[in-house]
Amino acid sequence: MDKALYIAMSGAKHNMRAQTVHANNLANVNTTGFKADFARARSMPIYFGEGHPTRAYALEEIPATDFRQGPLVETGRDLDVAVEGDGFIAVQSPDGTEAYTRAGSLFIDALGMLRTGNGLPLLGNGGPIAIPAADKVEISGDGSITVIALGQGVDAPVQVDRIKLVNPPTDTIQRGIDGLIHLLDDEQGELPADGNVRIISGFVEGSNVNAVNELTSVMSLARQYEMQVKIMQTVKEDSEASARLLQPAS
C-alpha cells in the first residue's frame, strides 16, 4: 500500500505544479509579447527493488516555452514595435546581463533612455540606447532609430542607433524567473545581432496564450488531483482495515 501511496503522491504533486503553470499562462493572456509555458510529465516505470516494473510514477520533464508568434495588434504608436516571425529584442536585464524579449511597447524616460514598458533599457550597437531630444522618433524594420532633432525640419533626420535584434535557436534559450529569455548556457555570453530579424513599428505582439485551452487544462488537472487524493484516502482506509484485522481478539 505504501507503493500506491507514493505513486498517488507523485501524481498529485505533478498536477499541482502543472496547474501553477497553466494558471500563470491564463494570468498573462493579455500580457504583451508573453509566451505560454508547457507543463510536461511522463510515466516512468519503477525499476528499483525486486520484481517486474509493474508500477509507474509521474516524471516531470524539463519545462519548455511555446515560442510561436502571438497576434500583431495595431496601436499606431511610433514607439511600439513587434518582431515579425522569429527573433527577439535585446534588453539589459535587472542584473545587468543581456536578455531578450518580444515585448515591444517602448518609451523614452526622462533621461532619454529607450526602455521597454517594464523599464528595461533596450540594447543597441554599443549598449543601452539614448535618444536625444527630438520632435519625432522613427524605428525602421531593421531596428534603426532615426530622429528629427528639436527645431530641425523634416529634411534633417539623423540615425542615432539601431536596436539589437537576435535570433537564437529555441533549443538554446529558456525563460528565466524574471520573465525574460536567457541563454541556457551562461558561458555562451551574448548573442550576435541578426540582420535578418525584422520588426514592424506601430504594432505590438499580443500573448500567444490560448485562454480556452489553458482553462480546460486547469479544470482537467483539478479533476486529476482530486482522483489522486481519493486514491490516497482509499489507501489510508485499507491500511486502517488491515490494522484492525491484525489486532488480537480481546
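Note that the structure is a prediction, hence the values are computed from the model and not measured. The term rigid core refers to the maximal set of C-alpha atoms that superpose within 1.5 Å between the two forms. Numbering follows the first chain given and starts at 1. What changes on going to the form predicted together with the partner chain:
- Comparing the forms between the two forms, the C-alpha position of A23 differs by less than 2 angstroms, with the core used for superposition.
- Relative to the superposed core, Y225 undergoes a Cα shift of 2 Å or more between the two forms.
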The other form holds:
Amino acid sequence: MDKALYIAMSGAKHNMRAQTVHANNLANVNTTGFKADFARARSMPIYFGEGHPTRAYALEEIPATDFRQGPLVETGRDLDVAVEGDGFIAVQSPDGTEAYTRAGSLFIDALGMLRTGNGLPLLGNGGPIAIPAADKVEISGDGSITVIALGQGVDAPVQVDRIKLVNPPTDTIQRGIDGLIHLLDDEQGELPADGNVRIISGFVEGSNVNAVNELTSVMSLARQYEMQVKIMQTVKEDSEASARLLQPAS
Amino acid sequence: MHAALYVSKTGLAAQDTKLTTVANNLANASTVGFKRDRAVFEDLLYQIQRQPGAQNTEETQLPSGLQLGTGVRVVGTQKQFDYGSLQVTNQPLDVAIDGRGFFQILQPDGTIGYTRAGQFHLSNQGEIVDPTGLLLQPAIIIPDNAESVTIGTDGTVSARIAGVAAPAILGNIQTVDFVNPAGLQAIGGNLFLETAASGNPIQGIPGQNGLGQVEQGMLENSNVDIVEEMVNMITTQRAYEMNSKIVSTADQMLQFVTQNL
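Mind giving me the form predicted together with the partner chain, seeing as the form predicted on its own was just shown?
Then the entire complex follows, led off by the chain already shown.
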C-alpha cells in the first residue's frame, strides 16, 4: 500500500486526540481552579532501512499544563480562598498522599474537618485541619486560620492552624489522573510549606481556560483533519487509477 | 467513537445542572429564609495514553506525555448559608434570626425539621405554627384573651392578658445550630433535615453561645443575589454554547471521513 495513506491516517488520528484535549479544556471552562492543558503535535521521523527518508508520523502530546493565574471571582464567602500568584493549597488525596490544588472552595464537615468542595481534607501544620465550632472563621493571606469560638467575645480570636501552601517549580509537578497536582518525582514525598504564597479569602479562582483560543484550535484542527482525509482520498483515487491501468484490456 | 464527543457531553450536562441551580435560586429570590445553592465543578479522571517520564529507550525518557482528560462533572451543590437581609414587617409573629441558628418545626412524621423562615401564624388552638400548619417546637400556646404578644431577643414569648398588669410568660423559642449547616438536606417548604454531614443539632437559647438573637417583627429575605445569578446564567449559557460547538465540530469531522472515504 501507499505509505502516504498511513501517514495521513496518523495525522487524522492525532488531530482527533488533540480535539479531546481542547474539548476537555472547554468542558472545564467553569470549573473552579482548573488549569488548561497545552496540546502540541510532534513529528516522529522514520529513518530506518533503505531509501529516501520522507516519512514523519504525527504524535500528539500534552507537553505541560498552563499554570497561569485564572480570574479571581468575588463570592464574599469566608471559606472561599483563591491563591494569588504562584502556589498551591496542599490537600490529602484519596490515597492518603499529599497533593496540590488551586480549587479553594472550602467547607467544614460535621467533625470540624476543613475540606475542599470535593471532600478532600486540607493539610495544615501537622496533617488535616480541624476547626472547633466557631462563630466566625477568618483565613488570612498567609493561610492562618483564626476563629472566634462559639460564645466567646469578638475580643478573643484564637489561631487554630495554618493552611499548608506550597510553591514548587512548575517543571517538577504534573497533573495526576485524579485531576490533582502531584510531584513528578514521587519519592520526594512532601513539599515544605512556602511562606511567600498568598491566598485571599472571599474569592475563588475561575478556570484559566481561554475559550477563544480553544475554539480557534478546535476549528483549525477540524480543517487539518479534513486535509488529512483529503490525502487519504487522493491515495485511494491514485490506487484505483493504477489498478485500472494494470487491468488487461478486455 | 470520537472521545471529544463524550468529553463535551459532560460539559453540556454540567452546564445544564448549573443552570438548574441558577434557575432554582432565581425562582426563590423572594422566598423568606431561602439559602442559595452553588454548583461545585470538578474535572474528571485523566487517561494516560503516553506516560511522561517513561523509558523511551534504555537511555532516554519521554519528556512529556499525553494525558487526556475525560471532562467535567458537578460533584455537588453547596448551600450558601450567608445571611439574607432583614426586612421589617411589624407583624408580631414574624421572627428573624440575626446570626446563626434555625427554628425547629415538628414534621408530620414526628421528626424535627429546621428552618430560618420565621413567618409564623396561629392555629385555631392558639399554637404557633409555620405557614403550612406545622408546629413550632417547643410548642407555645397563645391564650385567646391575649392582647399582644412579645417575643424577646432571647426567644422568651410573653403576652399581655386583658385585665392583668404583669405580662404572662408563655414559653421560650429555642433555636439550634449545626457544625456544618451546608450539610443539611433541603426538603422544600423552607425546611432542612439533619444529616450525617451536618452533625447533630446543638440546641440553645437565642443570643447565647454563638446563636443569633431572634428579632420580632422582622423576616429574613432570601440570600439570592439577582445580579450574581444573572451573571452566572450568562457564563453558563456561553460555556454551554462552546461545548455544543465541539459536539458539532466532532460530528462534522466524523461526517467528513465517512462521506469522503
